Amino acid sequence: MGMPSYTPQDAAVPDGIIVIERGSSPQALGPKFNRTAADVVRFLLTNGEMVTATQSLSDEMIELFADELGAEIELVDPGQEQEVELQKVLDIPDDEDIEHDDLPERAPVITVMGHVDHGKTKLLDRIRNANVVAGEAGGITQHIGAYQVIHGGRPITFLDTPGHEAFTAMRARGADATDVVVLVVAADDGVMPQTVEAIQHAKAAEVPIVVAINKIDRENADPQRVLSQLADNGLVPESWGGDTMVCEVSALQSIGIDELLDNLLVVAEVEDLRSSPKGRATGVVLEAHLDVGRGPVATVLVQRGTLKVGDPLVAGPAWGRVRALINDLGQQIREAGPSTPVQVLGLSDVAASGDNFVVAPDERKAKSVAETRERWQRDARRGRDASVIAGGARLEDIFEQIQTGESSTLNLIVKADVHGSLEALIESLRKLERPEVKIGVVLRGVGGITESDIQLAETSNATVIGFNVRPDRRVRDFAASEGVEIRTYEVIYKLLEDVEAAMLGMLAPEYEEIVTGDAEVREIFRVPRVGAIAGCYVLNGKITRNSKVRFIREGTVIWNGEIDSLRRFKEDVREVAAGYECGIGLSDFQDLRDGDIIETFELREIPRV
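Chain shown above in sequence, structure on its own - the form predicted alone:
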C-alpha cells in the first residue's frame, strides 16, 4: 500500500519569487511559505525523505516542497540575503542619476578564449609584445593576469583567464567583467570541443564574439573550413552575410594583429562602453594569491570610479586600506580609473576571483562588512563539510563502489597555486559528476599542501589533489602514515582525465614518484657568463646531476626542469648526499632566494592489479 498523499495547509503562499538559502532546515524553510517545520517534515516523509526539523535540506528537497505549493523560488548561497543589507551599509555608488551619453568612454575589456594549443597564450603574448609566459605548462594559464595596450591612441584591456571554466565561474558569482570575447581557433585544427564550449559560454553571457583564426601561416591551414564550422555553431561570418567579425592572424608571424585590434575597437564603439571615473571605486577581483614578501595580493579590474592609494577597500570577506597599487608593467601608481587592471596590496586576506570590491565610506565599515561575510562563509562551509564527510571514497576505490550499485561520493581536498586555477578546477570537476558518483569538495584553498589538509583528508576519507602545489617531505611522510592519497598535477586536463578514468575503472598504470632528495638554498652566487648558482645544504636523500627537479617556494611549485651542474667546492660531482653542502646550477632558472627548496625525483611505473 502506497503512502498517503500530503495536502499542505490552506494558508496563502507569498506572491512573487521567494528567496531561499541553500541548506535551510525545515524550521527556516516553513515560515517562508507560511507553513510550519512540521508541514515540511511531514511532506518530505510522504515522499520517502526522512528528515528532522533542524536538518539541512538538499536543493532537490526544497524545490520539491516549493513545487507542491506552486511557489516560485530562487536558491541562494548562505549570506546572500544578508548581503543586500551589507550593500546598504557600504552605500555603493552608481551612475543611475547620470545620462549614459554624458558619461566618459572607457576602454573595452577583452577575454581571450579557445581550445588548448590553438595559440591563445601566444596571441596574448604577441599583443603585449613580451614573452611573459615562456615555459608555461600546457593546459591552463598558471597565473591569471591582465594588461592594457594602446592601439590607435585608444586603450584596450585584456584579461588572461584559464578558459571558459573560470570565465563562467566568475559570471556565476555576479562578476560581469568582460565586454568582448576573442575566440581563438587554429586554422589547421579547426573548431574543437573546447571551442564549442567557449562559444556556448560566451553566448550564455550575451557577450559579443570576435573570432581570430590563428596559425594561418601553416601549410595545412584551411580558413574556409573553419568559417564553415563556425557557421555550424551559430557564428556566421560577415563575409558569409552574418554578423560575426573574423580576423585571420598568425601570432607566431605577427600577421593580422593590428586588424584584430581595429575590429575590437569597432565592436567597443558599437557597444558604447561608458563609466564615470568620479567617486568611490567599485569593480571585480580577477585573481588573488598570497605573496611571501608582500602578503595578500589581489589583481582587480576597476569598473567605476577611481581607486586610490589609501582607500578603505572591502572585497568579499577581505578588507584593508590600499597600501600600494601596481600596474601591469610593475610600476607603482597612485590611482586607477575605469577598465584599468591593477594589483592591490594591503588586504587582510586572500580574496576570491569573482568577488566584487568596493571602496567603503570608512575603514570601520569595511572591516565590519568583511568580518560579517567571513562569518557567514565559515558557517556555510561548516554545513557543507558536515554533509560531504558523511561518506566517501578514494580515487582508487570509486569504481568498485559503482560496480556494486552503490551511489558513491568521491571526497576531494583541492589545493592550487592561485584562485583562478582553483575556480576553474572546481567547475571542471563538477561537470564530471554522474548519477552514481557525486564529487564532494571537502576543502578548497590556495597554497601548499599542509599537515592539516592531511588530517582533514584522513577524517573525511578524501583524496588530496594539488594543482601546481607540492607537499614537503614532512607532509608526504605524514600522509603515508595516515594512508592518505596525494595526487599532484601541473596540467588541468591530466587531472580531469584521471578522475574520469577512475570513475570508469580505467585508471592507467600509475607512475609512482620517488623523491630522491631535497636541498635548501642558503646562499646565492652570481657567476659571470653562467648566472645564478644556489649554495645549498642537502637535507634528505641525495642530489644527482641531470636529475629531474622542481623548485618549491612556500609549498608552491615555481619551476620545473633539470639540474645543469653540481659541484662540491670547486669540483664537479655526480651526486651529493644528505648532510653535505653543494653548489647547484639549474638549466634555465635564475630567480633564486634563500630558503627555497630544490627537490629531485624520479618516476617509476606501477601497473595496477
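Residue numbers count along the first chain shown, from 1. Whichever C-alpha set is largest while still superposing within 1.5 Å between the two forms counts as the rigid core. Since the model is a prediction, treat every value here as computed from it, not as a measurement. What changes on going to the form predicted in complex with ligand GDP:
- Relative to the superposed rigid core, the position of the CA of residue 323 differs between the two forms by less than 2 Å.
- Once both forms are overlaid on the rigid core, the distance between the two CA positions of residue 152 between the two forms is under 2 angstroms.
- A displacement of 2 angstroms or greater separates the C-alpha positions of residue 468 between the two forms, with the rigid core held in common.
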Second form
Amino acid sequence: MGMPSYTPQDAAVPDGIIVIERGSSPQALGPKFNRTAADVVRFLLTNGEMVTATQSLSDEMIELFADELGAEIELVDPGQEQEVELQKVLDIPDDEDIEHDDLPERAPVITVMGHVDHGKTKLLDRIRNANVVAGEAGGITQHIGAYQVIHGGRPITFLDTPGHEAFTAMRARGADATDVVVLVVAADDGVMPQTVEAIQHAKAAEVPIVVAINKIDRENADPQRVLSQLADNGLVPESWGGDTMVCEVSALQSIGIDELLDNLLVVAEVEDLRSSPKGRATGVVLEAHLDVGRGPVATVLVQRGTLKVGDPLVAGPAWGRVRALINDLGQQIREAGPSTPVQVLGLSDVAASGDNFVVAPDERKAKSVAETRERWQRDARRGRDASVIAGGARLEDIFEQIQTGESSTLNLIVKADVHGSLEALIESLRKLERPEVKIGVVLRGVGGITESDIQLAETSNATVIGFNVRPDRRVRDFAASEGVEIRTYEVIYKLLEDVEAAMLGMLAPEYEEIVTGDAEVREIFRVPRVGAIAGCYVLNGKITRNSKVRFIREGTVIWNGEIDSLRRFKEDVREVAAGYECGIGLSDFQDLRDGDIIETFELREIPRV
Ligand code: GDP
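The structure above corresponds to the form predicted alone; please provide the structure of the form predicted in complex with ligand GDP.
Time for the whole complex; same chain goes first.
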C-alpha cells in the first residue's frame, strides 16, 4: 500500500492503459494521471528519490508512481507517443477478446543464429531443399526473406536472414517475429564470440533456444566440448539434465536435420502458439526493396488475421492496396494466414524491416496514417542531418582528429542491399560510438552506390560504406577523381571491425581488389545434374577459370564464389578474353538471369603508410 506520508489527491486516474514516454519529467507525468508535478516530486521524495519538476525520470520511477495510483501504463520511446495516438485511427485488431485455447494453432517462426561460418546459411538451404513440398505446381524456390516447410505434416516458418544483427534490429523496432532460435555451433570450432552474443540476444528476448551442433561430419568435430561450452554459457543440455535441446547435425551431409525439425515442433508445442486467421491482418515487415520492374516489394510475416489481395495496407510510412501476394515458391496467392511469409506488391514506398504492418479499416485511413508518418520522419531527418554534416571526418582521418583531443564525428554514407541489413548495420555502428567520436550517418539507403552518393560524400567529407552493394566502374572512377573513399563489405562484423580499428588508429592493411574482367549473362542453360550454365559475353578484361567471382544484378551483389567450369564450344578453357562468348558454370548458384553481370577479381594487399 501507499506510503503513509504521501496522500494522493482524490481525482480519478484515467481509465485504460496510459501511454507514457520514457524519460518524462514530473511536469509531463503528473497531468497524465490527473496529478500535479508537485505530487510526483513529493511521492518520489518519500521513496528516497530527490528530483526536480523538469528532470527526466527513470523507467523505475515512472512505474513506481503508476503502481502507487493503481494505473496501468505503457512506456514508449520518446516521440512514440504521437505514434500510439496515430495508431488509434487504424483500430488495430488483436486476439485479446478470444480465449487462448479457442484460437487455432499457428506455425512456429524460427530464426537461425550463430557465429560466422558455422553453417547457418547451409543449414537454412538444407532444410528448405529437403522439405520443399514435392510436386508443388510450378514452384521454384524464391529467396523472399523467409520460407515455410512442412515437417511431419506440420508447417514451420524460417526467417532467411540468419544472424543476430537482423534479429536485434527487428527487436529494437518493437517487432518480435521469432518464436524459437536455432543456435548453430560448429562442432570443430565450438562456442565463439558471436555464439555468445546470439545466446544473450535470444535470452534478452526470452525466446527459447534449440542448439544445432553442426559439421559433425568433420574429422576434428568435438561435440562433447561444445556441450560443456554451452553449459558454461547457461545452456545446459538435456542429456546433462538441463533443459536445452541439442541435436548434432551436418548441414553438408544432411545428417540430423529431421531430428532438429522434430525438436523445433516439440518446443513450438510447449510454447502453445496460437493466432486467429479471422479478420484484418497484422504482422511485421521482414525485408523490403525497390524492384525495377515491380516497384516497392515487401516481404511480410502475417502474425494474425488473413492478408488478402485488395486489402488496404499500412507499413511504416508506406501504404497501398495489395496488388499481388507472392509466396516463397514464386506463386501468386490470393491470401496468407498467420505465420505465413509473403511478398506484397502494390505499396507506395519501400517499408523498413521491423515495421509493423496492419490492414486498415479503409484506404483513406491507410493513406492518412502513412502520410503522417512520412512527414514525421522527414522532419526528424532534417533535424539530425544538420548536425551530422557539420565538421565530420573520414574513416582514414578520424584517428588524427581524436588525437588532437577534439571530439569528432565520423561521417558515413551507408548503402546496403536490403533494409534489414541496413538497419542492423546502423544499429551496430551506433554501438561503436564513444564520447570522443560520434558516428554521423549522412545518408542511408538501399541499393547500389551511385554518383550522387559520391557527390554527397565529397561535400560532407564522408566515407561511403557498401554492404553487399558495389559501385560500377563509372562510379568507382568518379570516386577516385573526387578523392572519396569507398569501402565495400559482405560481412557485418568485418565492417564493424574496420570502423572500430579506424577509431583506434589501427586500420589494418587494406586489400585492393583488382577487377580482372566482367561478362554479361546472355542466356541460361539448365543441365541435368550440373545445374545452371550461364552463356556469357565477356565485356572487359578476361575471365579466368580459377578467379573469384561475384554476380551483380542492378548494382547489388547477389552471389559470391568461384567459377566451377569455363568453356568455349564444349572445350574446357583456362581463360576467355573480351569480345568472346563462353559458358560459365557455378555449382552453388542457380538463380541466374539474363543481364546479370559476372565480375571476376583478385585481391592485392596495399600496405598502409
Ligand atoms: P554462415 O556464415 O554461418 O552462414 O556459414 P555458411 O553456411 O556459409 O557455411 C560456412 C562454410 O561451412 C561453408 O563453406 C559451408 O559449406 C561449410 N559447412 C556448412 N555446414 C557444414 C557441415 O555440416 N559440414 C561441413 N564439413 N561443412 C559445412
